[in-house]
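Only one chain comes next, encoded as structure tokens, the form predicted on its own.
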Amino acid sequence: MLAVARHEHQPAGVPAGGHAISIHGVVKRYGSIVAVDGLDLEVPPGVCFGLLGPNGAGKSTTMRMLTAQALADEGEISVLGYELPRESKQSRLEMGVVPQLDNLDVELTCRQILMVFARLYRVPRGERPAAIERALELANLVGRADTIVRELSGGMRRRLLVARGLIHRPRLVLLDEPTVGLDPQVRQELWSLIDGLRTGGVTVLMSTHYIEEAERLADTVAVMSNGRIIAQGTPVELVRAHAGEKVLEVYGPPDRLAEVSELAAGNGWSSRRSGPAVAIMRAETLDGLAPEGALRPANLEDAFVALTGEEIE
């Protein structure tokens, strides 16, 4: 895990005490479809929070419902003090947000957006263009401020997307999965900028179904399975409580593999197929029943698939 800079200014618009983020009992449905079921999750002012789970396990409609751009149909948000939705349009100009979806307008230039959304977040006049030229120094995008959109690539215009969304320096920035799509140079470039965010006090709320993006900058992960938080706790704190310290390792052909599942069934070994390989947990605990593999230390894909039964990138 990388260091964390602990802050100790309240942030503005978050009560003495209170939480940047407090979710009670929230439930969105869609038709006959439970999105999010029941949720309950609140989050620290100036840490990094990761929401973590597969496609289709509440994350983005959580943070719609976060924007208001979803409303529950049942229990109460509050965001930065304000209490949703009847507060929404106070709390979006306190928060930053970095959608999932890229919505950049092609045809404007990296300084054109970056204005347009100073304007749009009431940054005063005065203050514009060094809010533009911090959010591109921050960005890395100095020497592309005046290129359009559409000649980016695509690691550039996610850098945009974020620089988009601190323009008016927010006490709070929700990231939809912010490096969905990237290759894994430009996603450690993301990974190098979302983790400065909390040099300057910020508060991040990220979502994401890349295992290492949690392990490497969330403070705090929460699991999310079927619209519900089913674990929370730190990586180290997670990896312990569901994978244990050490994991085995076992290599061989389909019907070996299909032989130490059925010995780890057999005595209750939590394990699974992990490629070529299946792994057992908890491997410090085993006997000597235990075949013979290579051991190696549990991680938090470890005890995410303990936790929710399935493989995530």
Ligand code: ATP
Second form
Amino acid sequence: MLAVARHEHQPAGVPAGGHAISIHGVVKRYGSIVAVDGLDLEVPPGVCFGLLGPNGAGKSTTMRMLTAQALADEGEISVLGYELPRESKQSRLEMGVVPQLDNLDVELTCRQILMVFARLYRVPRGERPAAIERALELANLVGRADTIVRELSGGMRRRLLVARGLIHRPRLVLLDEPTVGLDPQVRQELWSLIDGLRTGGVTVLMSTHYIEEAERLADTVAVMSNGRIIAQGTPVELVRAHAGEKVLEVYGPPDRLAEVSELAAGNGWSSRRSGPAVAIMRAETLDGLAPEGALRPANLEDAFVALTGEEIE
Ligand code: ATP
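Since the one above is the form predicted on its own, can you give the form predicted in complex with the ligand too?
Below: every chain and molecule of the assembly, starting with the one above.
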């Protein structure tokens, strides 16, 4: 895998040659719904690993099992070398968690929230002020340290959630949909923050349904659908394997698009409707029958749609 060798030093606590996260044969049911269906996943230390999938794929349930907020019905999970759920207290102390939903106490200031969590995560008393300053700086909230949460913007609250999850310098960070609902500028800021973690040797597991987020940040992407991993690799590997090198986009009125879709089906070409166009994958392999259109490089969204049949952001 692409970035496994990027960090030379094995983070402390992960057994030599071991994985930061290891999930085997995990099943989670809610009544008759199988949210996670025989999941196998291994995250090596020091990488940013993206779990990409449409709504309902089982990403959040997987995240909740890694923090032991949900218990697996079957299978084995280990985090930082600790077995879950038996050793979940230890693993929780050593990892940082940034939840999807904002559960901040709106009456407290940023500094107060970070102080509460520094204590909770057992940062030694003498080190707490410096830990809080570091987290505020990391999340670009120094100027807002003494503002109460109620008065922060949505983006600032999200950055505070990240700062809170990093207060104890965790070696592993779980980010559940880190930029959902944020404007492009705040999203960019968070992306830089996440990228900085990874380059600092922290293992990041991030769930997302934003293709661009996975493509920009993740060393390895696992595509999840119906509670399972259906494909895994670097973004480039996934694109090459499932969409090829080039995509041919044919534009035209609806009857022309229907005609092109039929032509593609008749020739066994992989194609999809993409807004006002039909996109044909692996255009580099088409012979003289190819209709006229515009060629563009294939991207992760093409691969994702080819794999799941779903359009997402
Ligand atoms: P999203 O991107 O929408 O957050 P997801 O990939 O995170 O989706 P999950 O939230 O893990 O998906 O949900 C997987 C399936 O499990 C869905 O069918 C969902 O309705 C179901 N589910 C999740 N949590 C519960 C619960 N507490 N009780 C009942 N069903 C649940």
